[in-house]
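Given as structure tokens, the chain that follows is alone and in the form predicted on its own.
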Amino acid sequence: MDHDVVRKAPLFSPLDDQAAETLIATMSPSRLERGDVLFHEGDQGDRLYVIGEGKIKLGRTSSDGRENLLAILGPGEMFGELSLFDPGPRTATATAVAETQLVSMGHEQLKEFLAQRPGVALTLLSALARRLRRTNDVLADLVFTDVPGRVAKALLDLAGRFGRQVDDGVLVPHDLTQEELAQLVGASRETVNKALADFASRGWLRLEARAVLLLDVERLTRRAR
């Protein structure tokens, strides 16, 4: 596992190299295959996780079985810290959408660490605040933005975190099925597919297997507003 990637997580940002390596050495590594569930909504939360490689989706399921994706997280991102500040059951199910490597630490160990380095607690709270802002933005989009606009915004967000520049544009290997992409946008698969087909016909993007090639980022950015 690439420790430089793991160190991008807010947990490590206030630490010097030696302190960061010492902390990583005490964390527990784990590996998931696509489709493996790390924990379920309602489970007791007692660990913080940092992704070193791969992707994790956080989702909630309604009483009638419908699923809504709250977030797609990738290398260098952290999750599970909410239950440290607000002990209780997990608020989402965490599932691997690609082969994934993680490191984790229990909350008791983390509390001892924070007692010695209180500055790290501020970075964790800042991370939670950013996540709350992002959730508020998503809720506003559901009310004020149409489905094609939400699709464009979701693709640009995925591109910003997972995309890489290639000759024709920006390749975004999101690893999501069409159904999962629709759940992330908060719309039906048919409506999302219609928006994607429209974008493709305009030459803004090209669809690939669990990936998308963005050909005209400027046009997509305009549509996302």
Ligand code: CMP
Contents of the next structure:
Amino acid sequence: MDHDVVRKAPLFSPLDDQAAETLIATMSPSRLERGDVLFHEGDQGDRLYVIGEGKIKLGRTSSDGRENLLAILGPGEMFGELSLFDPGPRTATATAVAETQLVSMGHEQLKEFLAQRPGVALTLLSALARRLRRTNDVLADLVFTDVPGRVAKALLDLAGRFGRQVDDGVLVPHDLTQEELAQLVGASRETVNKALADFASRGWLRLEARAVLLLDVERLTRRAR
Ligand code: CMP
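Counterpart to the form predicted on its own, namely the form predicted in complex with ligand CMP:
Starting with the chain above, the whole complex follows.
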């Protein structure tokens, strides 16, 4: 696993290289295939995870079985900290959407570490605050923005984290099925497919298997407003 990628997680940012490497060496590595569930919403949680490679979807299921995705996390991102700061059950189910490598640390070990390094607790707080800001934006979009606008926004967000510049535009290998994309946007698959087909017919993007090529980021950005 690429330790330089793991090191980008907020947990390590205030540490020098040696302290970060020492901490990473104490963490347990694990590996998941697409579809493997790491933990379920409601489980008792006692570990924090950092992604080294791959992607994890965080989802919730309604009582009638519908799924909503809270976030797709990728390399250098962490999760599983809510049940540390607010002891209780896991607030979401974590499932791999690609082959994924992680390192993890038990909450007890993390608490001891935070007591010695209060600076790290502060960066974890900033990460939590960023997540709350993002969640508030998503909530407002659910109320104020139409589905095509939310689709455009979700694609741009995925592009910012997983996209890479290619000749024709920005290639975003999101690894999501159309169903998962719809769950992320919080709309039906039909409505999301219609929005994607409309963007494709306007020449703003090209759909590929578990990926999308953004051809006109500027128009998509305007549509996302
Ligand atoms: P925990 O509740 O321990 O397990 C599920 C994890 O999903 C949670 O910790 C957070 O790390 C993460 N999570 C929960 N809600 C969100 C959200 N809205 N955005 C991003 N990550 C989240």
